[in-house]
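Listed next as structure tokens is one chain, alone, in the form predicted alone.
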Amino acid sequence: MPEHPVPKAGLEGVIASDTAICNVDEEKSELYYRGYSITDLARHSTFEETAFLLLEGKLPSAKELKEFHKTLSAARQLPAEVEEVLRWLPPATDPMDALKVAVGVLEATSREADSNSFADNRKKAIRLISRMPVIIAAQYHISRQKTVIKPRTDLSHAANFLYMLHGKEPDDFTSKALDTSLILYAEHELNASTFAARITASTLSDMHSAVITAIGTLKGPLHGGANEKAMEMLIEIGEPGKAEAWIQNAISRKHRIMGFGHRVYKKGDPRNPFIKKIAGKLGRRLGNTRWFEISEIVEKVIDREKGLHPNLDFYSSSAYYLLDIPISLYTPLFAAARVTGWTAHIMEQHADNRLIRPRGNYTGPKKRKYVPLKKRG
């Protein structure tokens, strides 16, 4: 039997595929879309503009980005089929699976459901960044028997999640900080939802079935759920004098903190400085800097603890807070983001595919003879 390489736990440091979408630049701590810095995206891109990019592979002029928000913005109406069916899920249902069930609803009512053409994937993905934030907040209203606003097409992206999760359309300010934040979570090279994604694309499966794939993946803890705990967290803290000892007790108890630490970065996520920032103006823009203030102390304690440095998640929890945004939408909204960049994700899969099946080293039992029921006493 041949030799094969000693698996490394979770495929850590593994190249497990070529992409020209996203790097993730390990020693400097740096990241690119698109060979477009994460810093530069930040400071300087909107949502849409940042979507065309990983979806197309550059930066759209100024006439492509007006005829990209027009396309993006149509888009938002959901099938009659979808709000009926959010309608039969119990109230109760995890918004998260919900998002699955209304994904695969979108995939039966598409005509091009079934075709990994390039045109085809195009109009899929653009339909399902423009519809997944819409699904939630409809979903959201509809679980607790209110009315669901409908979406504007005057809004940018970030405006119309925010309108129609609150019913009042937001103020530039608090617009732009979750723009900057859904820019921020829009692609992460190969994490866990977007690996899963392609693995499912590699089958030639749709791109709305590799989206349920990579959804389902999101709703782990130690992937997509980091923000909501973060959040509970500085809830059961409380209050900044509190804060010191409330994360001494946890690390003497050995538990988990949430939004800290990285697979990849070891040096600190470029991503959190943006983040962070907009998390603080956020908090003194509306006269509330108790979240703020807690984080910054816990921030201080893991890395003097745990060598530890905040990850996106954990201001983004806050900053999240401070825009009215309900936990439990959290994780729905971070796949809101990232379903931009697993559509890129599954369409480069689909250009230049191979099945993705890779080894597994056994470590169990060697041959044993198979022996009859009735010999086995």
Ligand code: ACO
Given for the second form:
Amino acid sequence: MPEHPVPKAGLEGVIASDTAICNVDEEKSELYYRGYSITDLARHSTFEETAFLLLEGKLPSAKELKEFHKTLSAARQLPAEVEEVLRWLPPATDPMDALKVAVGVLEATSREADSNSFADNRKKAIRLISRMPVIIAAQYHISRQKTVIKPRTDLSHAANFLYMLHGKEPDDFTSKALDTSLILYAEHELNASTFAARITASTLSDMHSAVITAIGTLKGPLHGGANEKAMEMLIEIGEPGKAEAWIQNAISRKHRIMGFGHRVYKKGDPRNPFIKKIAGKLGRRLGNTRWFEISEIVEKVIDREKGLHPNLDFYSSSAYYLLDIPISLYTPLFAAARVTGWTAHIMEQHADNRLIRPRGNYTGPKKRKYVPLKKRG
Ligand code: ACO
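With the form predicted alone in hand, show me what the form predicted in complex with this ligand looks like.
Below: every chain and molecule of the assembly, starting with the one above.
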């Protein structure tokens, strides 16, 4: 028997921390933010209200929400240094890498950089939530030698991002579609990026450093990077008539199908019905149902052949495509929404901290005799 019990690979099933932010009921495929069902939040809330809920632990009053919206939109203006540093990056820089750099500059220009107090962390959280979409849109234009479109304070969080990206104010349906996807992406318990953020915070490092850790963790295709890969797959499939054969071939080659499967939800992702509905509606509204038709065939074949279900990333990909969002921005947008959960978790970690430092189960050779270099041959 080992001295310590060894968990399953990938820490599957391990409860790593108490948290009052999010609860996942894997048996019933249900998800709750601060005790509120994702079904109610996706149907009735806004991103701003959900962000307030995640940070403060309660739904805002009308006055509190108005105030929160004002603070959030007033913080949209980036420090000049951020744009300046973005201009120094090679144009081909991955937008997730640019995001890490920009968040580092936000830290360097923050008056509260060194403080982990609740009040200062709250200020930093609001600024990060407000500014990450602004950074993404700014870097997109800068990397194409285009003029950065200034943020507006009169638009919602989602509408302002689309405005800064496309240079025109989106209609209500379009901005609501993005708003709902941001609610769905905002938080998800101890997923890899949030856990990584909590590890960094547990060393009493600062919020920006923990967020940079999280961005780097989200970037991988097994986590946030899946939404971009899923869209690339749909484009490669090209038309509904080719979907079944394409997937059968991918399965026979033992390829991972991006946007399918989940560590926790084995019976289906509770966020999927909402994003699927959005993707379908966007397609019908724009008279372009091709991506939805391909997606439904892919979903059916993977369920039949592998018993796997789509996760949030799958239908997000075609929804974002129809919102005319460039593919390279899908994972950054995921980060821009999830920074809400990350910052809530960083504050929770700082409020009741103990260093996260697990043990390794050593599997290498033991007690080897050191041979001096000259005698090694
Ligand atoms: N395509 C094909 N096979 C898959 C997939 C998939 N998407 N997901 C799991 N499997 C198979 C594996 O090959 C493995 O089969 P085997 O036992 O025959 O080898 C089995 O299912 C178990 O796979 P694991 O990787 O051990 O399952 P885990 O719980 O660790 O995986 C994960 C979860 C990483 C999300 C996985 O399902 C995957 O790689 N999905 C694709 C990437 C993706 O969509 N990521 C987004 C996650 S959700 C989010 O970030 C919003």
